[in-house]
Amino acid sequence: MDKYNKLKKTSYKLRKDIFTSIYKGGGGHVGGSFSIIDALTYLYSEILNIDPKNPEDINRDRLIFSKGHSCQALYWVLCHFGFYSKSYLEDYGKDGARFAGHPEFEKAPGIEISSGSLGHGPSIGAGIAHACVLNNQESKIFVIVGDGETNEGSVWEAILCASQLKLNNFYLVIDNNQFESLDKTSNILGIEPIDEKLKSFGFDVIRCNGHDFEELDLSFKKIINLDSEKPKAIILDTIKAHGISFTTGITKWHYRSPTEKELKIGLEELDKIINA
């Protein structure tokens, strides 16, 4: 099995975990979790310098998950890569559970910030990136935001700051699934051409299909290896709730729990891809 096929199967297994967990927990953001899970799987497998056995190493890379409502993707990818056991997720959605609908700092290894109030992650990430530069650390800081999240003014303040400070260790990753909440981003507050806007703010920018592992691999490695003082942006063109036929691109899956029937059909579809 080649690397890209292995990564795809891993991400579809994680979709099974996400879908099942949201069903058992009574609700969750299927849409944003499914649109970002491929990129998260790729980053933790191929790019991030983070040791699950030493997750607080000062020289580690950081992944700042700003689009916190899609936390199921983060929870399960951290679990898969050995930051904690599945027992952390067994009571998701129940009273007194460790994990709730947004990530909380110090609730588990690998969760770098509390997030979910959108627009905060880029500023935190820029601050960490600047501190790493001042301390002569080679850590890379990846901040994942949603396309709708870029409607927040604080995102652009952080972008200006990262450019001004020439933070070439700062990577803004945009999950461009073209929806925010229950409508298209273009109908609420359009962001395109987001690549040209970021270039005008002094960023190196690359754009790719966020569900194609070969494109992800080529794009991230290309931008990481650039000899440039500029901060970086990776725009992932994705599809909301991508992965199951009856969820892909469907608005109602922004926040929803599958019925028992939908869970059964969805898991069967995912298994077909995993076992192909």
The other form holds:
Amino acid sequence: MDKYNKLKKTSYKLRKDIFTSIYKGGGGHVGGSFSIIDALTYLYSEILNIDPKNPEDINRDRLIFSKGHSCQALYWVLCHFGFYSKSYLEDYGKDGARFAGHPEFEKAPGIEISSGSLGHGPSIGAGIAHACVLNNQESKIFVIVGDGETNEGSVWEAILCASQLKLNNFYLVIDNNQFESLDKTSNILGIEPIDEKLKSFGFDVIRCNGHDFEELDLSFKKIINLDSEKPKAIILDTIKAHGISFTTGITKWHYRSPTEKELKIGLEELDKIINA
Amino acid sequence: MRNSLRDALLEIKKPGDKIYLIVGDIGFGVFEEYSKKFKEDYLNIGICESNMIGFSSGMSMNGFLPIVYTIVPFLTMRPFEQIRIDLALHKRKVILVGVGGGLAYGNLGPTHHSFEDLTLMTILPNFAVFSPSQPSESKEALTAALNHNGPSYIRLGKNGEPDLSKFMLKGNSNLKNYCYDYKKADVTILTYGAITYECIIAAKELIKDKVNVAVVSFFKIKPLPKDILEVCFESKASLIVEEHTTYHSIGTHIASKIMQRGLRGKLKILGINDKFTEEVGSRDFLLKAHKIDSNSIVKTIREMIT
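Form predicted alone already given; the form predicted in complex with its partner chain follows:
To see the whole picture, the full complex is given below, headed by that same chain.
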């Protein structure tokens, strides 16, 4: 099995975990979790230098998960890559559970920040990146934001700042699933052409299909290997709730719990892809 | 206070330590020496307070101890949610230093005044809050903030506040007693910040008229030292004076603590009465406009004792 096929099977297995967890927990952000899960799987597998056995190592790369509502994807990816056991997720959605519906930094190894209010991660990431430069650390700082999240002015303050300080260890990853909560981003507060905007703000920019592992691989490696003083942006063109036929691109799956029947059909569909 | 804080920072800061000064394009002429001496540990991040707070949180996550400086309302109110989440919730050791607390910016107008900041900053868990009354307390506040294992806020006046030591009778690390021994006084004024001087002027005038008025100032606002409540209990009558709204304030917090224990003497709070500044003028003029100048304090105390 080639690397990309293996990664795809992993991310579809994680979709099963996410869908089941949201069903059992009585609700969660399916849409944003399914649009970012492929990129998260790719990053933890191929790019990030973070040792799950030593997750506080000062020289680690950082993944700042700013679009906190999609935490189901983060929770299950961290679990899959050995940061903690599945027991951490068993009580999700129950009173007294370890994890909330948005990530909290002290709840488990690998969760760098508490997020949920949008637009906070880029500034925090820029601060970490600047500190790394001052300390001569070679860590790379990846900040994952949603396209709707870029409505926040603070995101653009951080973009200006990263550019001004020439933080070439700062990677802004935009999960451009083209939907906010209630409608398409273009109908609310459109951001396109986001690549041109970021270029004009002084970023090296690459754009790719965020569900295609070969494209992800080529794009991330290309931008990481650029010899440039500029901060970097990777725009992932994704589809909200991508992975199951009846959730893909459907607004209501922004936040929802599947019915028992939807869970069954959904898991069967995901299994077909995993077993193909 | 601004310059004394700068001097304290220059005294405390050592090459190679992790103290890192971030200013929000404020402080002309204030940090020139610092920025030359510690070029690598200084950043004018620009006019982007939300980013400035998140950025400082990120720096502290990677081993630095940021001190963040700008004008009080822009420091505390503009980026309040970043302060709440990125600093307070994340327990980051970052020191916010605000210049121009209360009415210090006088005729620059209401956008530059701040009499809501202490309410905002004290309601956040994990925060320590300080409000020096005189230049020498800037260093005490900075030292206390450096010793606090979490985020801090230091509310400064501006510059040129008088040294109050010549009026001091006794003091400890938590409080300073001016003009008259509060244990024997008819009325004790409890206060913090630059308005302490107005209280001293008022007390001296009343003492001339044989009304024995003590002034007790404190700069540790949160956690509030227990000594402060004890002063209230040991006084026949207490007047809390603050250059801040009294609508959810340090004064009302103290009053609530006192009421829960059982009030023994009289207690009154004098501060800014739930209104923006409409008049234009210097701080002294605006203290009068808001009826918190020394004459208004004298008048209030006379009413309390009759």
